[in-house]
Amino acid sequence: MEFDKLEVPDEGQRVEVLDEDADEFEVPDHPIVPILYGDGIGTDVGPAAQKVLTAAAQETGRDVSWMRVYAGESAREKYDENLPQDTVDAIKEFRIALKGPLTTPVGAGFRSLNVALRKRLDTYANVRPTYHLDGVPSPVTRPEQMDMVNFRENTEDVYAGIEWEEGTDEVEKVREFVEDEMGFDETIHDGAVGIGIKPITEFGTKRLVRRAIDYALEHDRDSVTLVHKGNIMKFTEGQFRDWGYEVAVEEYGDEVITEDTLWEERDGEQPDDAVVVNDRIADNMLQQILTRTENYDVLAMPNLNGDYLSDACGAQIGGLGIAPGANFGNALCLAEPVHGSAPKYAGQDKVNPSAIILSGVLLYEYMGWNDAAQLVKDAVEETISSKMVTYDLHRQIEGGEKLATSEYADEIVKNIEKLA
């Protein structure tokens, strides 16, 4: 494929897709990987991650040819638009990519570029593992109990972007339809109103829950919890719950058992080789992750719940500066940190790049480079536990050494070389 304003590296090969529907692919030992630094602090943390991940690849007998792609501010400078087709096409072409944070304005302005990119790539599963690294300060007394993997549906719910602005002809037309045609004539208050639609589909729900259960089975996890607000939103989030249970019961046989069946037929005794599927109300789950942290393994949620819950989980292990994430489609992975672009710190070489580096760990695991992934994770933990940290952690650690973003990346590379 030819790109308008992008340069494809001379070295490196493309991922070979064997079966897109089955998520089967083959990664060469020297792949081309698109990298999108992003906005704000992305220009600091992106190069840091690139340096660390390259070092881990080379220490395990491989290499990476990084291909710069653009969105947000950098794309406006190069293409005069926020999300050029070149960027979307490059990620689709090479199947694996790493991106930094992109700025989304509140209220007015363009819609979220992160959401737009996920939808155009159909990366329907946003996966955020949350685990504590030794040495990271935490607001809870036992952060090591947190070891959850959040599967957030990535393409629908209120994030679908089906909404109308107050004062427009369109919103008044929708209000009239809802009130006059659908009978909700005493529900919407008089005066200005903004209206949005919350689609939850069987297709979107089942492929997300299926991926969560597959992950639990492949990684020897004990449970998958469907997190919803179905007691109030019965026909959207309640349906998410019901469709999730349908996947568990109809598609997995003895590999999966529901919580009800576990207690009705087995007195709560879980089979060693089965995953338990249960469900929890979303607001209660925000309490459960604090009070019964060890009881939960994999969470599967609609889009908005997943956004809230994954951030709450991240707080327990030291904050979003540590929290990694990745978006998965069929034979496609776009890894990205959970945090935002923090523009006031841009270009200061001071922020913590751990989240995007650990997002690279998810990318490497998806590629089958588990040894390189573990090497990166171990080196990050070794660096932090030795109190060689960026300013955000330094101010919470007694006797630590404060490093710039680039210096912190260099220290991780040293530990990669030492641990390899």
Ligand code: NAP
The other form holds:
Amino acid sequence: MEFDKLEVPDEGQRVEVLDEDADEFEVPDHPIVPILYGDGIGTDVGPAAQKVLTAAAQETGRDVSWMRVYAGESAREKYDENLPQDTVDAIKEFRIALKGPLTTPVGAGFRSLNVALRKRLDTYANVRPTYHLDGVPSPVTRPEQMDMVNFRENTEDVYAGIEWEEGTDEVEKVREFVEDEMGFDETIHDGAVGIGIKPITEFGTKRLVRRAIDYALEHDRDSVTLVHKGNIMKFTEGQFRDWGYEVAVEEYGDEVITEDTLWEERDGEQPDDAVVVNDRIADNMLQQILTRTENYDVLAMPNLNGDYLSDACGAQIGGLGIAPGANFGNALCLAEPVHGSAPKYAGQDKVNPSAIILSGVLLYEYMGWNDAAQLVKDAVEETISSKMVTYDLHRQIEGGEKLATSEYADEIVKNIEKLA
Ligand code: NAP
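Show the other one: the form predicted together with this ligand, since we just had the form predicted on its own.
Below: every chain and molecule of the assembly, starting with the one above.
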């Protein structure tokens, strides 16, 4: 089905938004869900996810009408543009969507379509849970200790795209302004320079941190850690930390306490009845996730830190073939795996579709389809535990059976039918 508002008359297949600001909505039992396969391996993993997620919906008494939407190469072929307005409109209209990866050229070429899509949809929180599934091989000795949920700010920081290319009049103008008017006259080396700007706003920070704290409270998590590089970037990342603490202290009463309070008033004793908010410098955090894995729960981070940290967390629980994610706005969820388009494997029916399938689990949880979500999760775990895996896990598992992407999806569907 192509998206055309006139051709989708059935109101009963749309998410009904009750209160957008409060993120309140109702999902019908047979919704239309836009699906964007994306570039590279997207056309391998997208259909695999569709098959698995449909099976779980049907086994739990529901169904999904998938509606293909386009961006990236497929959109260039079909419509001669990178990101058609229809695609953005369809996701806005139906509120729940699944997306594969989109290629971004390095250096020259168009800007990231992922970043553009997140901005145009205002999906301000990129959420990436990293938990270990039984049987998944890992480079660390105790992968089961990893059970974190990363909240990455999705609309600002150095991803805002405010930058100027070397050799242009614009970059020279900015250099002049920075040197002559702002007083940084000995700071930028002479010669060619590229300059970028890193905006971190109170609005962007607070809504992200709020969402992370709400999640921690709802899911009975112990802590929220603000991960920043505020020792160096005091007025951006340092401010992210300060605004984060402000949310914690001013908006949640006794439900949330800071780590300082924990030590000053409670002798460091972790309370049962409150979420503790603390902060860590990003480079330290990258080692803490390896050395003190079990101490961390929910992380809230500016955009770039979140990108790095979530890939590093993903590596501990089986790599990018496994790591799921989702972008959230108000009453809107666009689920997508952490991995990219891995062009060298495109069209080979080879890569692991678990990451996009588990992203679908996040989507189902958001829709309130928790039984279907759990069924998918259990079926993926069952499949991997029986050593039926794609190439990436196969190379790490002794005695496993190597399956193609589509065969692996079929195996998960069989397990869904068995477990239902
Ligand atoms: P990538 O596409 O994630 O691939 C890096 C490596 O990760 C692959 O070579 C492969 O490792 C492994 N991998 C990724 N997905 C896998 C899967 N489903 N199953 C098994 N292994 C998987 O990262 P990249 O090469 O840095 O980026 C390629 C393009 O994707 C770039 O244009 C980038 O901008 C874009 N990208 C898009 C998104 C997005 O759409 N959200 C996110 C990240 C990157 P082995 O070779 O070791 O098997």
